[in-house]
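Coming up is one lone chain in structure tokens, specifically the form predicted alone.
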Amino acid sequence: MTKTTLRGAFAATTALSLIASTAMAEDYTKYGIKADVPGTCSFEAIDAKDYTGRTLNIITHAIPVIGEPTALHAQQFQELTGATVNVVHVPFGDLFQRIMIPFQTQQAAYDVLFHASLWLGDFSPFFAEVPAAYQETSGMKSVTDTYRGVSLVDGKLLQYPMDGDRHYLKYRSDVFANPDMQAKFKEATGRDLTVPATWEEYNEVAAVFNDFDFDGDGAPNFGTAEVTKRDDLMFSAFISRVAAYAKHPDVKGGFFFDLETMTPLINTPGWVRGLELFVAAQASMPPGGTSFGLGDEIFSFGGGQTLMSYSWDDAFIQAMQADSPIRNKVAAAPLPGAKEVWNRTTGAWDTFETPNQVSYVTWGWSSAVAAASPNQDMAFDYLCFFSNEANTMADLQIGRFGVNPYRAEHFDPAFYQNDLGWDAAVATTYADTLKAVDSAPNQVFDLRVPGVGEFMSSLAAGVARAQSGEATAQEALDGVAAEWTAIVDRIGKDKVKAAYANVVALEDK
């Protein structure tokens, strides 16, 4: 198909330096692709479209995490179909109005979007469902049930999938390897050293190796890295380190409420337990580790400060760099669990022989087309090119980009050891470890209802409370179930509990 020539200059509210010459399918090796997978959205298929005349409107999150590869991939877009397409970016703390607003006041400002999957409660009146032709192709096929179900609403897929998130184990393999270290653990504990399997055990191995030289390089080492900081996804770290003690195996209908009643739980001895734990860990973190945001959790532990953390991919992948100074030295391995759980049908704890272990599948990004927009097909053809298997591949191995694993080819190790560099026992230990989460038989989910900004600030904000002495931690919950019971009334709790029923389904499946 002859094309013509571009017109307008590609739109964006952050310059990138992005390829500007005209692109045919074959010169998709000029972006890092290896090689163009057949399919429907392949880079030969939307080669094929023609949009010339036409504009496609997006907003997505401030560059480089997600930001970066929905600039690129629209750049690739424009220059396969000659459409004309926008980009503007959006720091986070502004996203979720950035994209409410025009919903609200009924204005088809963007086509194509790009948020926070928990978002999901308050935008998904203003969501198309994708496409049943969509829905088919190969790439949208072998996106797993897990990353699925976190974009159904009532059965209907009104988020694109185009990431996974969950959080996990990172430690130092070098570290629980070493004779000398394993002899220090066992002189001060008077046990092995071995992979925390509870967290308790996680915050005696922190304390054991903390301000201490772990890897001789001079400098003092750190026992973890924490997202601490209230504004900043500290409740995601938080939710982790509660799970273990409030997500009974056997008890269904509800982690964060009662589904029957819409009672917060938040307050109740598992939860209390966990933010215990959160507390006592603050003295086995690095200097201004108590205010850890995620951006500093990453580089902690993925710069070598720390033994260990747990949180989305990032800190993993940014200790994988080819420049790392700990590449191959780490480990992945589900978080730690519980040997007592909190059983709220019976109002007592129960004693595990084997811990608890509760797998935390946590916002992540997503994307959608709005169902205001005039360009649903140009834009559904977008969001299926932005994800086709090439472009996929290609953000995987690109740690900024904020695109994680979420299709079932995305767990094959042999991805990373052939296509990264990783070594073997590396690549297997962080493939089994997304695998053993996205099959978890015992999973939390994020709220994902209306108002869910206002119930995570409350919890971030109680929790703060805590970590800083003001309260205890019963003291610090009970005034956020207090403040959680009073929005579930402002917002309607039948509202709130219609969409709650689609989190509760995903856990008690």
Contents of the next structure:
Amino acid sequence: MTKTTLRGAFAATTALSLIASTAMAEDYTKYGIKADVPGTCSFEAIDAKDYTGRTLNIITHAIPVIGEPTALHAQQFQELTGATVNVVHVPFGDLFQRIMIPFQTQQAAYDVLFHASLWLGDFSPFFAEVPAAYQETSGMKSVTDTYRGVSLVDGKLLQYPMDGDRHYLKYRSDVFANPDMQAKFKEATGRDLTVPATWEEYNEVAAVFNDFDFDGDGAPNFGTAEVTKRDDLMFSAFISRVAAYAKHPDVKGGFFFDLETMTPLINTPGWVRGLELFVAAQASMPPGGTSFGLGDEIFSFGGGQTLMSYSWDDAFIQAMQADSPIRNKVAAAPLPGAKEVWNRTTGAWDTFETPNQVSYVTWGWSSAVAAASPNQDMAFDYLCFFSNEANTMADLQIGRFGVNPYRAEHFDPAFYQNDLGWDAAVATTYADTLKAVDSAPNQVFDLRVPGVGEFMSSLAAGVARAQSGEATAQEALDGVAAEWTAIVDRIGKDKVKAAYANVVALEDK
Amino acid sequence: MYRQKYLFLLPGLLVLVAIILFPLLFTIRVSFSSWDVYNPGLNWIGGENYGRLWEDARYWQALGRLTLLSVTTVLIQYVLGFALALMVWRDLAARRLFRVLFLIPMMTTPVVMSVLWRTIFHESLGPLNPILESLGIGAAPWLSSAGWAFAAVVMVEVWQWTPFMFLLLLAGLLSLPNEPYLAAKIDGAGPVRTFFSVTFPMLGAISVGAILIRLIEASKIMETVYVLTSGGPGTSTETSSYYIYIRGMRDFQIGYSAALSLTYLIIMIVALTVIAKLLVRALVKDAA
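Follow the form predicted alone with the form predicted in complex with its partner chain, if you could.
To see the whole picture, the full complex is given below, headed by that same chain.
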């Protein structure tokens, strides 16, 4: 080896060491994260990639929910890799068709797609499977079985998990703990005030505390805030109310349909009972509560107007905002249950000493890469980066982002206590409730089959007829069942059945 | 040599075909297909979609509701618009200011205004019910009762589109000749007699035009219903356009919604033609 060669080798080694040390010293906290978490999709790993000259097209929801983190991480990805990233924001009402039309007309309009996870039944033929390398990342490994499950179709991971949603009960813990309120309730009902364990109890508590200033601020308070507006996700609220009566823990083979025959079950007695109680609860809602959309529900409970509510995380997070009048005066619990559950096998009501509690894993944003995308490598890198541990922990702290817990480490109360400043009791009920939903033995999932929009639109229209008094609960659901039968026939029984089998597999596991 | 004139017309005709005829013909073709979320493409299913809509009670109910809504709102808009136009027609201080003020609702975006009205009508958080209560009238279930929700939609439509009537009728009033009024004055006619014998008949043609234009627009009402009530409570404010939107854009039944749209278009063309003839006969003095 000559002196010149040695000198060259030394110079090259020194240069490489300098570059490496510079890279190691890179401070990524400027991107708003606490610290980079080493891994396949860490800031450092993505920083090492070079996508200069390439373009990534993303379609996502309007800002802020999901749209804002999409744009934020797109900007970061662009800065780190040199790629050009275009983000198209679409209002929710248009998102489905804006994704579906390019799929149907075979245009590779977008590489990355953010969408509602329940649309998987419609979109799955157009999604690329998540490559094995990404399934082995630490971030993906810590996604709970529930949220990994909603991304699977026939065992293939077609959605890239980046959010977790579910319904649970939220209530004013200060009112439930107040001796005067406990006495008032005892006087009215003859029993102790407890967190509702059944939907009958929920309606009873809501009625006692309705139109009454229970927090002493001079304005009347009300019993319950629920999502009741027909085309504003009301179907999810209704399913939450029905599940305990219609999802028997010992009866397998379908909640929405009988998987064997694909006969709709939505007009069976369990569903009818749930709808009757949903309609009855209207008497304990605030003025206008019978046409509350999700936004109204969030501000009604989150603003301290109502005693109880149930839906996604938003209202709870709203209540826990730093400037909220009810910060640390709320608690979470699993959805109420039912002591009588319809058994469709025997055709009779079964009685339970301990209420049958059913967790409803509903909605949730998800993401995917288009099978027709010519940039799948870059697209999966973006999604992996979007949901890396550092980004996710930062996103979870910003309520308007719409990113909610879906990994094992997200269910640790210490995170909410230390990073968000919640009281220990609140953090514990929140994290424990979410964990309980995740691991519940009796779960219900969204109807992720082709045509889910049509099924849910029909269901919401039927429920709305009962709510407005246009039809009885039984008449309304009989009408929905007839429509569902027609939809199944039109789509093809086998197609719907094949997709529904994936949902039933999750419920019957 | 005059044949060359067709060459000059050709670009315009091609544009016309491209932007009007092609979408219409395509919609007709789509209406004979079962294009939906799980069956994309232009297959041929004959008149199946048209047979299906014949039995679709919700569609026909929505059409009936739309008829009531359109007729109610346009009549109120006409009466109010006429009154406002008469008010600022002649002797009124600051009439220019009033003319501009009256036009503001029409110049706002329907979706934005519907969102604002939804906030105003909000029974828990909106300002309207507290104001009514302070006046001793009492709160109303604006968006949660079928009748009140329908009234709320009518109110927003009237608020937004009365200025359009006002604008057309004011233009008509400003173009009226002065001689008939002088003659009426000489004959000793009072203001009421002058209005019914001179002003109203002379504005017959423009009234028909204004009413027809508003009926056409009112029959397409969508944004207000979408934002304000989503068609509820129940289906009490669901109109044809909103129902077609649900079937087409939300349920993604493209073929069926095309059939609904075309049927709706034909019904509207027939109905508006009949209405136009009746209005002309009733309001236009020299109609042959």
